[in-house]
Amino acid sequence: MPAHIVTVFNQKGGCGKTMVSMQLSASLALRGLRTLLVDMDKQGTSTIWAGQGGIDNPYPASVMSLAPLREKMISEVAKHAENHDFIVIDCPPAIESSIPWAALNISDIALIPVIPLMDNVWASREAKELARRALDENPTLQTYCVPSMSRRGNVFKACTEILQDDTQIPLLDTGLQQRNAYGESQMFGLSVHGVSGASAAVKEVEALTDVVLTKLGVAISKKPAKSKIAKQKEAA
């Protein structure tokens, strides 16, 4: 069976985007499903991001650039779908940019990370847009937010009731807050899985994996164990 696709895009930068991907990929990962992280953004964060891992304990999925490609992305895609369960394209911060629209087209799911505040609300209905018609060419595609980044207080309160006012383009009940254990992540080239004393964002990790998974009818597989580098800080 060729490999579920997860799209991860966004207008706006600084939402998460990276983040997302690179967390869930990992999550996948670590459960035992072969999954493939396909960078689309020039930056090459993900790319970066993964090779910050040492030799024994790496980034847990592949990582592949395939930026300098843009639409054309999607034969190379094709060509790793039969090898991989997963395949999580992480799209540049640009609507505008023809990556999203070829990206939507050949995924099961996208999800768009918002923070909470009104410049991301805002920023947000354009994506949300472009999924609305995607769906004309991809019928099957199925869309929803995700809060990143959100933190307690009335402002973010008040803006994620607004996200989930949208019943076309609902927001998940689960995401990632704004923890320490994410950029510790981005540091040691892992995911939060690697680092110890991250529970708080595992859990959350996982229960966003948990949401995707059953949205696209896949069996939840086994909880992925800790990495070699968590251990060992655990046992100094």
Ligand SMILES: Nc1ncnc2c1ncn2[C@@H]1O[C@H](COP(=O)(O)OP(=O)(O)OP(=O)(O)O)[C@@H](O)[C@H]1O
The other form holds:
Amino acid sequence: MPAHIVTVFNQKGGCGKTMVSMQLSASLALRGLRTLLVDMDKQGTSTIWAGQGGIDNPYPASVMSLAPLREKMISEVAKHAENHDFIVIDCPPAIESSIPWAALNISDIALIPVIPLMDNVWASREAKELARRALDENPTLQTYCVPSMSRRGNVFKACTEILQDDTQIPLLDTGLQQRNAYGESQMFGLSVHGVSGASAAVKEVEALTDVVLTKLGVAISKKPAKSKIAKQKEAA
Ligand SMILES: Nc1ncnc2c1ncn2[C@@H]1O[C@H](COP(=O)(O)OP(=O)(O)OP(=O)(O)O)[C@@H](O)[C@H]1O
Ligand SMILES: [Mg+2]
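Swap state to the form predicted together with the ligand from the form predicted alone:
Full assembly next; the chain just shown is listed first.
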């Protein structure tokens, strides 16, 4: 069966697109699902991040930069769809770029990471508009906002409530909170699954993966395998 395609996009820079893409892809791969992360950002953050992993403890999913191909990535992604279960596309920040549009047209599900702050809420309107327009070409596309870097506080609460008001492009209940473990995972070239003491982060990443699988109608019986680092720590 061809791969399920997940696009992570938002024109807002620094809202957590790469973080969501990297953690979700790792979680899918650790469940034994053949997962390819396609880095469409010229900054190449996902590609560099995955490159930090060690030879004996690599980042769990495959990562490939197709940024130079721009919208021609569609034909390249199609070549990889047959031998993967999931392809996750990490988009660049600019929405005027043709890349998010091209990615939305071939995706099963689109995730818009949004930090619950007003500037992110305002910017999310443009991203949502693009996803709504993509429905003309791709009527089965499902789009959701994902809480990113959330913390407690009245502003976060108010912004979350605004995002929850949209029933057409809903806010998922599960997202990634602001946690040090995410930065650490980047430093090690891994996901939070390979960071010690990161159980709260792992739990929320797994919850997000379960939601994505459920929305796509994929069975979620597979649980993530322990990373090599976690196994070594247990044995010590
Ligand atoms: N949940 C989190 N907790 C802590 N730090 C985070 C979290 N999510 C993202 N970050 C940090 O926030 C910064 C921006 O995140 P990220 O690179 O994922 O955003 P982006 O939307 O991909 O940015 P760009 O638009 O530049 O591609 C990074 O330094 C990242 O390490
Ligand atoms: Mg990025």
